[in-house]
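Below you'll find only one chain, the form predicted on its own, shown as structure tokens.
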Amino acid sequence: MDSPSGEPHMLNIVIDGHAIQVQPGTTIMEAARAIRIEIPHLCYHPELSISGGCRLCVVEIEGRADPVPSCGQACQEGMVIRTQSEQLTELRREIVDLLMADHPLDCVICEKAGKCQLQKYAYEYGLAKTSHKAHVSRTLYQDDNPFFIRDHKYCILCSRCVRACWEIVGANAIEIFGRGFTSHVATPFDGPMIDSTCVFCGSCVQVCPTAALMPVSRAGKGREWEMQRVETICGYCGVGCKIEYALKDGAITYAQGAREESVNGDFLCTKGRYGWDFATSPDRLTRPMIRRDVAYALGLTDEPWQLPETSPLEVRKPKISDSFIETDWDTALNLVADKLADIVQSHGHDAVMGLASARCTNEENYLFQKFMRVGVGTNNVDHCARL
């Protein structure tokens, strides 16, 4: 029901002593969330559908008997929730300690270990060890393509990477196959992920809470909390995904999306994600280049060079340096200044266009139509994605 002014009615709750007001239809979870409360949760997203199975997420909620789960429970008003208590936290406990009667403890040289979430509740709730009888009923490890590992030992059965498939790609590749013990992830027959209809975007590999799926490309590169972290927006379209980089001695192990004020939130396209190898490639160009006979007539090399009869741009993998030199970027900048005033002023502002590139950001791409349109004067302006 609406409020007279036309605003939505808000409901007035308690979550462990702060009173709060929540829109109609927000759950628990996101209630305490909003104000920095953290439930414990394993199979819990926010861009996820509701999943419930994990339990981990129960709170009480004054006037009921039993737990309830958070993730899944809308909030009423005059609702007095505590997420915390000796009930609860025996209650989360024994979960966790059923999951590790499941789960390989050997943490110490897991790749995921410091970011895998059912490790830090197991710490959050003294577990060194399952006090149940272990064993480890999925045992099926797949590296059956470039970009990263299935290894189901280590999977809870938290149903994240199957619905970031579905509800977030659409690619629908896995689902849970089995009952009981012979529960796992699978591909149709369990075949290769090649042969699905997985797109390899990895958006199941950021969700994951444990190392049940990781990239191929993290594999011994060092201990989570041995990495740099850099946050970047993806060149690759004009989207404007925001990215973290995985450094471990300056080197990139791995991308992943970046949630906090960002676009794409956790996930990202195949390119984004894995697209990154360009970056330390001995070919890439890291300074302006100029031609030699062009830097000869300025006086920045005393060699003498002539363009030869074969174009440097239609030998297939030139040696760029055979044909061009380094330079500094105002050198660069300042030449092709130059080359442009003195077309304009030689042959007209139509004797020049520009062309614009899907590897920019929208914000860049607006700028260089600007500069060709003002700068230069001429509506001579195209881009390679413009189909």
Given for the second form:
Amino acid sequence: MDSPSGEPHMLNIVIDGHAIQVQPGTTIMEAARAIRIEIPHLCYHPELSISGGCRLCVVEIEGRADPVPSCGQACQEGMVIRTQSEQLTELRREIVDLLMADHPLDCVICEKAGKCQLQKYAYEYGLAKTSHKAHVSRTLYQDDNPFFIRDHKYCILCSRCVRACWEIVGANAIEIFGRGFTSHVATPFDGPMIDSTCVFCGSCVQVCPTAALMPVSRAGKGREWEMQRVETICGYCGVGCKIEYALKDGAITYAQGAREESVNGDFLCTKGRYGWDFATSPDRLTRPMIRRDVAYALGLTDEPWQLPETSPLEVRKPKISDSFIETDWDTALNLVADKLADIVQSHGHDAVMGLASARCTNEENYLFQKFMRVGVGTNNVDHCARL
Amino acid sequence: MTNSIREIRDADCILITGSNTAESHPVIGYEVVRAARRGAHVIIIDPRRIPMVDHATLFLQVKPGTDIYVFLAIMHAIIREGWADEAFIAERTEGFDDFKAAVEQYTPEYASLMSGVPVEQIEAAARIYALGERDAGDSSYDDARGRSTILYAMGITQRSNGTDMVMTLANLAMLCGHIGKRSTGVNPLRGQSNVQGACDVGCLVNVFPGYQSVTDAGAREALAQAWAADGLPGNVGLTIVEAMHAASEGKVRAVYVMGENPMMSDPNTTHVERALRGLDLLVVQDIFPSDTAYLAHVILPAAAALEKDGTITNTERRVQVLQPVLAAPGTAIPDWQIISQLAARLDAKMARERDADYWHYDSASAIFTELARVTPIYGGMNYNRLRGEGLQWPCRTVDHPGTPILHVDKFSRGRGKFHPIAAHDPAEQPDEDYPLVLTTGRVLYHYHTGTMTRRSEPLAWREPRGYIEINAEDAERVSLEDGHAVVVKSRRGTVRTRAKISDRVPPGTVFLAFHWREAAANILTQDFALDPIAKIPEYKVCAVRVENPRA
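Would you mind generating the form predicted together with the partner chain now that we have the form predicted on its own?
Complete assembly follows, chain above in first position.
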């Protein structure tokens, strides 16, 4: 099997004393990441194009007077690179210091605390506050949809959200508008998201390094370090995206893409990222149920009842308890087994049809068809593959 | 899929047909967007101006059901212009001459007449796909010929000639050698989380787990032995739509439904409802009281996917492990526990002599162990190996790394067979009484019969109710305005919904998603003309008329 082509000639470079070989076209950032050397960064994201805006990822290259951003610099033969030095620390501290001058330092109440990239670097560079005159220039707060909140005061204009929207999702819903202190991430004319081309996939929220973009579902539901995390596979379409759910006290607070190597990496669609709340709907079936006419015939209820002629589809808000009574598992399963046995014995195996489910697991579908073939004795087993 | 999802981003040309990728498989849509941003050609062949068209370099807007002419003409042009991959055809395939003769009559001019697509577009699509041309930028590969991949979905298969359509796409890929390599292939995008797995493990009428034919006596015997069963049925069973017909004839008396909603998902709802009402026993096992559940005699509450462990298999044949995220509500339990308990009780009622624990399993993983033993393509898998990124079948032995790309050195049958295909028109054509073509599908914010997504607050906020997409020209004919109530009628039934005037659909075509129980699209669709082999209903084409109730 082949792979995307590389030139046959590899380049030799040295990063922090490690001699490595890289393919031509590899950036210093990518080369460092490949050997697990973390270069500080804010606007860089491995899945997005290079912005080079934050300058936090500067490194020193032997023979060059000035540090260069590692995200945009391609490796060259013989390069000797240093990712840590006193000079670099000074430069990076100053960048973080400047960003903090235009960012509320309310980490004690901020829900991104513990996961915020700016907070991480402030900690690493020992910055409790900014040494510049603090002034938060963006104040727009937009909670115009039930998917995510845009709180511009936390925005550091890294443009990750804009790039994700353009380069990955292709929705092109947002842009950086304005200049200088008035510049901000916006839909056309700062209108509500629903009037834009936004598809509410939340990819922007996922790549945001600060609390500028946050899921509505987690507001007031707890801090990052209080969340339990469980990874599973999305239950909607057949792509099979890996999703990590954050939970507090057994309830989901938000969902996000789980990891780079999976089918989907950081990215999900709107259904996967936001469409999980059905699971706790009060409409969920919680106990086995028997239809009232059947229950009456069995003496489980005194009230006679008849299935209405009208199609259930024509009832605007049907209520299941109008037509069914709750029962226990033993009663329900014995009833089904009794009736199935009767039908098989009087009409034959092929009088029974089983519809399995493309929403159930392999194990369940396997057992279902085994039940139909061995238990009932028919190949009448199908599922919604065609529907 | 013959290939893997993450290869799409490196393709030079992506041909999308019968797939509303950005709405039905958004994350695969992201792969297409990435490729397009790097300069890949994106060719879309579809009756609707779907959102992915924004990223397309070529859009062939066919009249519904006429795409077969376009594909045959594309292959005609490829052969005529010498763009075919002669070496691949000679070394890897058979039946080329018969196939070549069969496409002879389908000239681009003929196809243009039938489909409404200009000849130049058909020829451009033929050249770009065949040669794997890029719109801009450099290829990720060094090949002389660029790499082209085909993505398709139910727009191709939910047709009375669905099997022909799929074989046509396979013919096209083989004709150009775009198969068996990274970023190529014939790639069906499957619509539900485990539709691939449900097929793999034998929830089909004609095959046992691992696609072993039920009519193969050897397979029956081996499996009967593995299952310690006296014997296994050797006749092909009834598919869903056939079973509904059999039920209305009284031949099928009991239906056991696990996690499906035929009242919304099957064609010709009125007929489905009549069939279900006539049953002696309807058991519905589900997470919500679906419209099918309302007709059941017994409802069994199941745990949702978020509350389960087990494995599911995605569209690229990757088997991945689920972890329970939430606790199941009330007394709801995972489906496998319900089946296992029901099976044991049925054995007792039928006085079958089997080990007491025959249907007992300790865990989902214990079922998987048995499943892997009798399903050769899963043979090398176990839960330990599946953690992390999972494995793509075929994976027959524990040291096999899985198969990201099928048909690399040879096809499963040896040489790839060209199937000569003739064009077929949809079974129900528009006429004076029903002048419009209805095509059905999904919208971005909802999923299948809507039982889950319509109960999701953010999704329901964004897309609260159903609508029919109709072109301004057709709307004007009955004095409909955007947002107006509209009545849609077919020979099967009537649906009331709202009009959304849109240039996504061309004049003569309307689109209604099947998520809306208050405007259930399948009341309109037909169930009389199934694909003769796959038995799939023609959801994508039926004849309707729209009426303005105010007129």
